[in-house]
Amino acid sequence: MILIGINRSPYTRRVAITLQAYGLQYEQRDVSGFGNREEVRAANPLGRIPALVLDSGETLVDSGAIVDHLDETYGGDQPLTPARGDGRRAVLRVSALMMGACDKGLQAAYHRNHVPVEKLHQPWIDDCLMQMATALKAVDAKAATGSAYLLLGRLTQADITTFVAERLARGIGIDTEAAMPNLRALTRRLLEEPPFRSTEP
């Protein structure tokens, strides 16, 4: 398999961590949606990362669709997102919150970094960052137990998406150490595990 995208992207890193957690061999092409537009569009017409080229030649796009395929194909009896029941809904809820947090954080960063200064709208940036922080705080409360993992007593997509969202939040200036200390402690623990450590950008 070939993973297209850079691990600075929380979406690409989500897939990279999932591939590593399942012990899968893959090649990674470190390309950016901004710096390598044509190469990315060749894999995904939207020009977005990540994309995953399967051994069959089929290309999957969107991190949610990619991890769903990996869960179905390689997850066995304990996929990173449970196949059904209360556990599935709990994991999907956290994953949706954290991917939404990433969306809002990146909207704020893109606006700040790619819009001419005279056209910046600070209230929009502030609102996006507040939405991100509020979602992170909701998951911070779930991490208050000090458990090694958020849900089900094992690694799930809830942990992976929380990890990438918290890292992005720190990268764009949210002080998670002060505002979400339980979440920060969780991500520190996760970084000791090979799938997280080996995918550091």
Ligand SMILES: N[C@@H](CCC(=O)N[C@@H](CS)C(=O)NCC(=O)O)C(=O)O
The other form holds:
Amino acid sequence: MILIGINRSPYTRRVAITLQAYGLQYEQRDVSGFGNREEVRAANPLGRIPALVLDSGETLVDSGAIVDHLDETYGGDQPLTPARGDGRRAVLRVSALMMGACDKGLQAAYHRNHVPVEKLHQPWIDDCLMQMATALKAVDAKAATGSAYLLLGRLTQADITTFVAERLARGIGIDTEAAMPNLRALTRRLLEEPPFRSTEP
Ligand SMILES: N[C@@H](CCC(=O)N[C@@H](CS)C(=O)NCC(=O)O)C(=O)O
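Same protein, different form: I have the form predicted on its own, so give me the form predicted together with the ligand.
Let's see the whole complex now, leading with the same chain.
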């Protein structure tokens, strides 16, 4: 399999961590949506990373669809997102919050980076960052037990999406140490595990 994208992208890193958590071999092409438009569009007409080229040649796009395929194919009876029931709903809820938090963080970052200085609208940036922080705080409350994983007593997609969202939040200036200390402690622990450590950009 070939993973298209750089791990600085939270969505790409989510897929990279998932591939490694399942013990899968893959190659990675370090390309970004803005820096390598042609190569990215050849894999994904929307021009976004990640994309995953399967051994059959088929290309999957969007991190949610990719991890769903990996769960179905390699997850056995303990996929990172459970196949059904309360556990599935709980993991999907955290994953949706954390992927949405990444969306909001990147909207703020794109506005900062792609809009001429005289057109910057700080209230919009502040609002996006506030939405991201509020979602992270909701997950911080879940991490308050201090257990190694957020849900189900084992690694799930809830931990992976939380990990990448916290990393992005820190990168764009949210003080997660002060505002979400439980969540920060969780991501420190996760970083000790090989799939998290080896995907550090
Ligand atoms: N919902 C998508 C989001 C992917 C996404 O927004 N990727 C960013 C990189 S972090 C990107 O390629 N942005 C370039 C663009 O939107 O033009 C997913 O989960 O894969």
